Every structure is written in C-alpha cells, then in structure tokens.
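First, one chain by itself: the form predicted on its own, in structure tokens.
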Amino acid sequence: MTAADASALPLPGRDGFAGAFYEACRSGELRFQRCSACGAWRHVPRALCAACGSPAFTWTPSSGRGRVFTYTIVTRAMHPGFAARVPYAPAVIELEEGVRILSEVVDCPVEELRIDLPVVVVFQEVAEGVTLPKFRRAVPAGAGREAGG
C-alpha cells in the first residue's frame, strides 16, 4: 500500500445489490428493497425478506425525509483518509419508511446534531462514479420552514 492508497477514503463494495443501490444514488434516487410480498422495505440490500423470507423485491423511492436515530462524534479517526475530517459524526438516519442508513448530517456541525433532528437526502459525489446518500438539516437553523424537502 502507498502513501496515497492510505489516504484515500475507503469506498463501498459496489458488487450484487449494492450496485443497484448506488447506481440509484448515482442518479440522484434514494431507493431501497421492497419486498413484493409483504411490503416490508429493507437496507442494506439483500436477496430474501428478514420479515416473511420472500425473495421478490422492487426498488422502490425513498421519501428521502427523515430524523436523526443516533450519531456518535469521532474525535480520532481509525481510517487515515478521515484524518482531516475530525471531528465527524457518522449518524443513523431513520428515513419516513422505517428504514436505517448509517450516513451523515453534512451542513450541521458535530455541537448542534441532536437525536430526532429532521434531515433531508442529498447526494455527494466522493470518488469517480461513486455518490454516497447524505443528509442535511431539513429545517436549516434559524429559518421557520423546511427547505426543498
């Protein structure tokens, strides 16, 4: 490995149903499994229903509206190609569906994230060919409206 591969940020596996799901992103769509049969939505992809075992699915858009469920603040990195990132906060969002990510809030600083805050989907592009689904305020602060959600 060199110095350059051990700076660079590690990027998801984009092989089997997660190539579905981020070529959505890619497009600017959030879309998740859903199964056909019971109509459970389900994250991360993956070929059979944890709710009834099913194995038929559409890809289905995402609201994209959603609140914070949890976050951690990372003070340390534990990847080099974060290092300059310090502090971040990788969050849980849980989306309108029920639906889980693990993503981040990008336009809140890590001091103002709080459980339950309202965020909307945005799309960042961080390598050639690869956008990762990110959130931001849904009420930006100071403003007494939700904006573009």
Given for the second form:
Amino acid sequence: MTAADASALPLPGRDGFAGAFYEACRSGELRFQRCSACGAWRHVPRALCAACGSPAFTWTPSSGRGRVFTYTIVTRAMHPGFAARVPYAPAVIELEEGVRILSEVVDCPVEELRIDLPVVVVFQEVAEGVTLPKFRRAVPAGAGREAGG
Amino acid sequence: MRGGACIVGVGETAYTRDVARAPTALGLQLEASLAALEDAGLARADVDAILPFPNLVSAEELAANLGCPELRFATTHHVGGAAPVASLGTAALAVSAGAADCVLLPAGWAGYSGRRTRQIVAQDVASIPGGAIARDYYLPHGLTAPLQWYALLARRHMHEFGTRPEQLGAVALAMRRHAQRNPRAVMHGRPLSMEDYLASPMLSDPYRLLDCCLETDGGAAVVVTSAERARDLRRPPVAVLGAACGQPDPADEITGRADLFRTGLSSAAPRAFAAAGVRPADADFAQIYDCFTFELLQQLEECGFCKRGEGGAFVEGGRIELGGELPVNTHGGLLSEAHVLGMSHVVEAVRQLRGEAGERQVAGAELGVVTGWGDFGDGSIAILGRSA
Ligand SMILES: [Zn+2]
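Next up, the form predicted in complex with the partner chain in place of the form predicted on its own?
Following is the full complex, with the preceding chain placed first.
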C-alpha cells in the first residue's frame, strides 16, 4: 500500500444496494428501502424484509429529518484518511421513519452536539461521483419552515 | 451439559511488547498449547480436536505442527473475541457427544509487534464485522475502529442511565489493581489512580486511552476432556457446568438495533446459568472480556450480576475488586494483563478454581463465570466449577 492510498478516504461500494443508495444521494435524495408487503422501512439495505420476509421493496424518499441518537467525538483518528479532520463526530441519526443511519452532523461544533438534537439531511460530495448523506442542525420548532436537504 | 466435560490443562506464554522478539501467532499458540498439554499430563498425540481462533492459524496447521495423528473434529466460531469461550462450550459438547476425546483450544497473536488491531480494521474490509456494511456505511463517515463503534454504545448508556466517566474509570482502576498482584501482567508495577485515568488523552469521547485494552504479544491455551478421563490426569479438573453463545439482532450491524444494549450475551447468559443450574449471585468471581471499560460494565448487566443501567454503581467502591462482592478479572484482564483474545480469562478462571492464583486467589472459589465479547456484540459465556 502506498502512502497516498493509506491516507485516502475510504469510499463506499458503487454497485448493488450501496450503489443504488448512493446514486439517490448524488441526485440529492435520501431514500431508504421500504417493504412493499408490510410497509416497514429498513437501513442498512438488505435483500429481505426482516419483519415479514418479503423480497419486494421500493427505494422510498425519507423526510430527511431526525434526531441524534448517539455519537462519539473522535480526537485521535484511527484511519490516516481522517487525521486532518479531528475532532469529528460520527453520529447515529434516528430518522422520522424510524430507521437509523451512521453519519455526521456537519456545521455543528462537536462540543455543541447532544443526544436528541434535531437534524436534517444535507449532501456532501466527498470524491468524484461519490456523495454522502450528512446532517445539519434543524431550525427549532416554531422558528419557521425548514427548507430541508 | 452440567459437568460432562472438564478443563484439565492450561498454558500461557510470556506476555510482552517486545518488537525485537517479533513472534508469530503460530509460534505463540504452539508454545501455549505445549504448556497446556504438559500441565494436563497429556501427549501431543492425544489431541484429536482443535478449535482455533478465527482468521489467525488453521486447525490443520496446528495439528501438523503438533503431530496429531488423527484430527477428528475442528471448527471455528466466527465471533471475534467471543470465540474462545464459545469454543469452550463447543468443546464440552463435542466431548459429551463422543465426537472428540481431547480438545485443544489455542489462541494468541503478535498483537503488539505485528499489525495492530486498529490498522487491520481501518484498512482491511474483510476483517471488519459486517464486511461490506462497514465499508459502505461506516468507514466513509470516519467510524473505522472498535474503539469508536463501542464509544457509541457507551455514550448512549451514559445518556439513558447517567453512567459517569468515573465509573468507567473504576473499571480501569480495578483491572490495574489486580495486575499489581500478577507478575505476568504487562502493567505489573504500574499502579493507576483516578487522576491518572481522567488525565489520560481522550481518543473517541467518551473513551480515553485508559478505557482501552492493551496491545500485546502472547498466547494461551486450554485442554478439554471428559469428566471420566479427567479423573486420571495430573491436575484437579475444572468442570464446564454450562455454556452458551449468542448474537445480537441484527447480528451484522450495530447502529440500527432496536435495543442497542441487547447483545449476544443477553440471551446467552440466561441459557448458560440455566444449564448450570446456578444463578449469577452464586458466582465467586467473574472473568469478563474487557476490550474497553464500558463493555465490561455492560456485560455485568447483561449477565444478570446487576440490572441494566445499574452497572455504573456496581463497579464502584471496590465491589469488583479482590475482597469485594464479585472480583472481576483477577489477572488484570485485557486492560492490564495482556490481550490474549479472551483465552487468558479462561486460564485465570481455571487457576482460581484450582486454588493456584497465589496472591490474587479468591478465598474458597468454587464457581466462576467467564465471558467473551466480539465483533458488534457477539457474546459467549461459560460457567465453570470445581469438580468434586
Ligand atoms: Zn415486510
């Protein structure tokens, strides 16, 4: 492995379910699998619905709204690709639809992060053709309509 | 299962962080295996089953080196650090069912002088629990190491139950205190205060450096045979009274779990205690897989030593230290003795039940619990007892 490879950001797969998930992100949409038989939402993507066993699903748009479920503040990177980014905070976001996704709250200083913080999805192109869903703080209720991601 | 199989031999290498020595996993496991066979008074040729740790050394390689003429049974539980204790349960089943007579359980690696865990996980998708799931959904956001994904659990536990940093520190201090009574421990001679703990650098908040287990080189092994054959051997046998292994739901993903704290041990522990016909309160000590401080605390809860959410209080005030209600990791554990992939916890349990633990002996120890934890929360547990 060359030094350049070692410090490169890890990127998601580009085919299969991951390809479909990130293709939606590229076009500015957060879509999750939703079971065509029982209506259950799921993430991470899978071949079968764990609730009812059906293989039928649609990639259904999420509201993109959720809350921080838990997070960690990384102050020493364990992967060289993130060394320049510390401190950063991988966070588990629980969406309104009930699914949870590992992401990150951007434009929020790590010391202001807290569990239950309302957030909304945004999209970040991190490499040529690769867009990740991230989150930013949502405007508090009563402060006006949020434009969304 | 109660008492049908026994641990009759234990062996260890020295535990070191000596890069110049640069041992191999195979060399360490063979050295520990020979020591365990010698301890049992068994010959290399007696071994007819080997249950190796995942992804390090194959049963075939071990059998060929040891000169085992007939390998009848070999299998590996792919549950990370939960593998040794899961394999102990399987060894007991194999012996009880007549599928094997003499089962060798080796573990060991160059966890310091070889490639470090954090490098393996960060750069090799094939070695990460969840495989492509981690590659596609965790790593791109910078969640690249066990320290970080377990920190997510610790943070949520603190939020739900008010668990405090000083309570994680109490775990680190207890392990370090025990290591002061264990000359084999890498941290022997290096006591730790709460001030030291709280001053250690934050790596992945709420996890500090001193919440993390050691990275060390070393091997450990145990030998299992039938209770009947054990009677004729050199050492007092230690009976496997109950054992179980379990996985969380879903087994291959950590963030979407309906109940973040329901891990493999949550279902395995009640099954193991029921098989043994005992309760958690009956245990004289516990050796709990302590990859990080919170994981030890959480396993105490899921084993039933205390209720969920009460682990923080349970580990305070010396209650998990020698002389306390439930001495935990009397050898110092992964946090202060060495990282031997969970097998050293089994070895220590056997020494305690034989009354061979010297300065750290739990007086009158007759019943002990050993756990393993791996990957995204796979769990294993064995209930061990002095065999009459
Ligand atoms: Zn369904």
